[in-house]
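One chain comes next, on its own, written as structure tokens: the form predicted alone.
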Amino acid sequence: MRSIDVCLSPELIHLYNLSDKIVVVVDVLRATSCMTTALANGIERIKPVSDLEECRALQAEGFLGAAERNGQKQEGFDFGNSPFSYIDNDVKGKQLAMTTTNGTLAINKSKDAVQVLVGSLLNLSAMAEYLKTRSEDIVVHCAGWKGRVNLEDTLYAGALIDALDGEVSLENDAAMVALATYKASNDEFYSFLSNCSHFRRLSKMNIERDLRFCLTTDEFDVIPVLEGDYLVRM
């Protein structure tokens, strides 16, 4: 049987050896629910860069620029790091670069995979039925916090555990900690994420819109994978 394993923080995926492996990295709160939600409204293709100087060259370009850093919108872009971006405005066919704190990071450091897929609560069982269909072994790449483990993103890894019951063995501890921490949630999860530390600091910039909403399971039957440089729809 084919195994899944988590990486906790970026600062641990070297570590892993990720030639034969697809990697699904997530950033529940909020790159990777961006990802899926404007790939799912039309956005053409992403590029997930690291920093501000590239997304801001990108934009000059004629690239739509979504920028975040420590949960804020930066100057000077079109977006920040709110899923409704993608929803409330017209980005159908555009091209967007995006570069925020912890996810397009992880996205970056996973490129010597098999495959990189962007997952997020938002798109959990239609990733769990494409892995079904795939035979390589997993890995779950949590973005964390500025290279701290987040227990939302751990969280996200156990609910896709939960979802390949029966197809996946569980490689280490870190996928151990992952599944009881997604079964401690009862499926409620804005409950029992209220009081992590990401969840706090980002309820203070009033966006419990933003936060009801990355924490909703399956609105999206769209994968992000990425093809060279580029997230696009699978």
Given for the second form:
2 protein chains.
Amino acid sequence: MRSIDVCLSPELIHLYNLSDKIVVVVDVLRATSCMTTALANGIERIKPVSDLEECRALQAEGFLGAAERNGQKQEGFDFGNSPFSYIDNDVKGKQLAMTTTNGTLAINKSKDAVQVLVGSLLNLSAMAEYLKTRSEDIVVHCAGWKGRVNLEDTLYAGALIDALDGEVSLENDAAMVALATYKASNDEFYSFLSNCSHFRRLSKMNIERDLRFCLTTDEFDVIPVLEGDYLVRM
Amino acid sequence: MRSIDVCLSPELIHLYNLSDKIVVVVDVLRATSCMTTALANGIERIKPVSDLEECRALQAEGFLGAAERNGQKQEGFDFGNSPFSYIDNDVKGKQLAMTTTNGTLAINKSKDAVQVLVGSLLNLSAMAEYLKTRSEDIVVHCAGWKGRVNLEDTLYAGALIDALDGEVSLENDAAMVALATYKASNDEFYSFLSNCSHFRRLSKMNIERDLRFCLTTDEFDVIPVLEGDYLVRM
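In place of the form predicted alone, output the structure of the form predicted together with a further copy of the same chain.
Let's see the whole complex now, leading with the same chain.
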């Protein structure tokens, strides 16, 4: 049986051999939730970039620009890191350049993989169904917070393992830790996460609507996949 | 209220400011269980060293030498990494030099702390009672396996948080992940851990007696504390 493994922080990803794996990158609050929402609402393709300058340059070329640091929208960009940017605005057919504190870094550190997918609770079941059609081993790469392990991405990893029930073996302890974390939530994500550090960080920013949305499962069937430097709909 | 934080791998410890913290280093299978057992059985002091050469040199000077790599006792040393070495042999008043795959590294990476303590399930309650008498914030530093997160050390961190019930706040998500992992065990450590990677690794070595012993809580009241380069009984 093929295996699923979990990397709880981008600072540990060098310990994993990705060359024959499918990697699912997750940053529930909020980068990968935004990416899923953007592609589901008609964004043509997304270029995840590491720094603000590159994002600004692409915006000048006609991309929509989304930039977040420490949870805050950055000055001079079209969007920050709210999924509602892609619901409340008409973004059909546009290209998007995006840079965030953790999520884009985790994507860029996953590029050795056979395939890089973007997961969020919003496309949880679609992701599990797709992965069931593949034969490669899987690594869930949690974006965390500035290198640290976070609760929401660990929870997602556990939820994905649970959704793949019986189809994968848990080869590594981090996968067991993630599954235990997910089970402890009793599927009450909002209350379970209400004490996590990023929740408290974001709550001060008055974005409860974002938090509730990002913790909704199966809003979309779209799976973002990395093709070259761009995320596109599979 | 003072806080408790958990670092799930020595590869993440640089993200933590230890200078005003008490650090509890844990490597349940088996380094810190051995250290606790050794001091409880009369070893005078322990020098944790990083490499085999230094361990060999100290053995030549009259120390007992304990050396493990990848779970195996190393050729030419008195002991490997079994706690029974200190129960089945008369070690009273002796000095011990010890090098292991993960545990001694985690201790050496914790030296910036106000105080470095060595925890294991064997001294769980004694550790919790001692920590209740202190006012500093606490970091549990899990030794893991070659940089990766492991189940048994994460479980210990959660068990310690649970034992400190109400006396500390959980400032960081890794602490919540550890607590969820501990709760998932239902205090049935042996069966909970029977699928973890290191258990499987060690099971092949025919050391079930070691595994069962290391998963026993409150066998000893001894708390090893680092004084200079040596671990001694507090």
